[in-house]
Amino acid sequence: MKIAIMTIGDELTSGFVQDANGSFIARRIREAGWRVTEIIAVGDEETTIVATLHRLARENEAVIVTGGLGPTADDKTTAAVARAAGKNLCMDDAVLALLKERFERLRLRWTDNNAKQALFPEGSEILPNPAGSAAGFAVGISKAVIVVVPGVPREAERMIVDGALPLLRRAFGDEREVVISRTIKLFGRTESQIDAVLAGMTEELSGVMVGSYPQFPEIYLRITAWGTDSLAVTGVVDGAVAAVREKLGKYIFGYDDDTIAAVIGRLLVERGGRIAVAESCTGGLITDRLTDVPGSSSYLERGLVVYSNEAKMQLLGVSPETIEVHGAVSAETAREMAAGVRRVAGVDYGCATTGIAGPSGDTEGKPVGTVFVAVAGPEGSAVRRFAFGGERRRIKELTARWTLESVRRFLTGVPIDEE
């Protein structure tokens, strides 16, 4: 079964308000095991809301409208799904009775313009709204069906679960795909770099969808196939991702809900090890990723942001002559501010930042956006230097980030500076 999806309100296609609706339900829809077609926001203005349904309702056999329920004059979606629908608004006395006892409860003032949200089109299957006070509904226009619900994000995602998809399952039975999708997660590669990769790997990926998403700093690859038979679906998708993991593993840190931060934990959770961070550039982003991460005191022990040379100096052991011969921002420094938070907080495996995240702060050899990432373990230490480019928040978000993934490649066996 084919579904779009269409969001409404002035909000949207003006850009103060994001989307929020129209990438949960497209969510939920794949689970069920429909096709989404297209998501598409419209403002509101009721000729443009009536012209965009007519051909959504051609093309599709559902669409799932958010928005515009509310009682105030620029909320048009109900007039104009009526008109689509060339049907007559109906006052539901059910629901007005509903709404005035919520206000009453609520001891909110009642005004005749919240009448409004108790109107819908003649012979609408009305969708409670437990959430909120405008309730959804759904109608047929040509041989589609269309089910509204409000715009309020969580208002629509309570009615989507437990009305409009319900509510579909009984118009389309069980005319379902099996959906299986799975997401891997990479690092230290760039998009057009992995598409080069993957436009290589026809014959291994066939039979599935791969979509790349870039969600700075990472790129996530989304697999997906459909069927009738569950074994064999799982089957091509865990094929396609065998393939992808053979030409990149090295740059996957993870799947579906992993984060780096939960990588690492279960890492050192499964070596029974334990960390602590020295922070001077970054000023405390990697030990807040780490402590994203429920239970993460259990290997996390202590983080430190050593912002000046008298606290590299101090609280880590770093030797004022590395610091005058080499300068606080180098790959000796770094390597004695890991190998030191290891030494002071009594654990496993140490990291460290120093760079200079701009506008200023350059010096000869070491201009804005060079940074030294080190870690130190039972094993020894490694130390990687990069020259990032950008602004001083960029810089110090690709600090982190590649201190993390420097963990991650140490804790594996994995040289941090290998490419």
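So the form predicted on its own is up there; where is the form predicted together with another copy of the chain?
Keep in mind that what follows is only the chain, not its partners or any molecules around it.
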């Protein structure tokens, strides 16, 4: 089946915002076994949208449209789709009620222009949006099915997977009734290193499709298989996952919806241990990640962002001699920070970072990107030096992620400095 992807918004054609939807929608369509003929971005201009929809409906069996579903006057997608389909716009009372409910729940003030988001072309099938205010819809133009979802990537992704693809599968039939995917989440290897390993596994992976999706700084491998028998397909996917685990297990931190913070949370809860964090160059990012997990207050005691030397000494008991002799950015300071935060918080584990995020601050022998990560526990401590490249935010992200990885390794008995 041929499918076109159309994204709508002046912010795209003006280059103000880079389209973030076309690519993942194309991936999902490909995983579903269909073909993407084109990904086209046009501005918020009704005549252009209508003309493009007519052409795409002629050349494809389905068109997936994102963007322009907001409540404001410059959002023209719904009206344009209705015009292209030759339909009137009708108010959907159920969606209107949900919208008002949502405003109440989020404690937002209702204004009447928001009712625009409950208007759909007559005869549309509504696609609910569990994460936002703009519902999607599907309607026919000529023989093609037009599926419209909002442009917010987080909302679009969920609605494509849960709404658009099942709808297309129902509309066009699919002999490959059962599609099963699992995501393997890796960290610590580049995409090309992982690719080189996979290239040597053609036999083990012959029955599945493998997609590699870097989500900086992590890499996700999506293993998909199709068939008619659910049990058999699950077996094929599980076999492929096991084969990948055999080769790359050291770098796998989780599966499917796992996050590194949730994995660490599970490990701590299993062990009945609590943790505290001392951050310098990451500026709170490590603790921010850990506290994204519901219930993290049961195992995270405190996080200290100790930017100044005074704070390192006063709050963590780092000795002035250590800072004087080895410097604030050193293995020794990192180790004392981790041990210090563990001690002052009275918990089982402490982790710490100290480094130079840049763009300035490089000193003799320690260029921007030099980072030390330390973890301390009941049986001792470990420290590792890193040399990251790039901009400030990139160095913060890599440092935070490697610190979390070091904690995971420490808790599972793997040396934190193993390559």
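Positions refer to the first chain, counted from 1. Since the model is a prediction, treat every value here as computed from it, not as a measurement. The term rigid core refers to the maximal set of C-alpha atoms that superpose within 1.5 Å between the two forms.
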{"query": "Yes/no, residue 407 Cα shift of 2 Å or more between these two forms with rigid core fixed", "finding": "no"}
{"query": "Core-aligned C-alpha movement of residue 382 between these two forms reaching 2 Å", "finding": "no"}
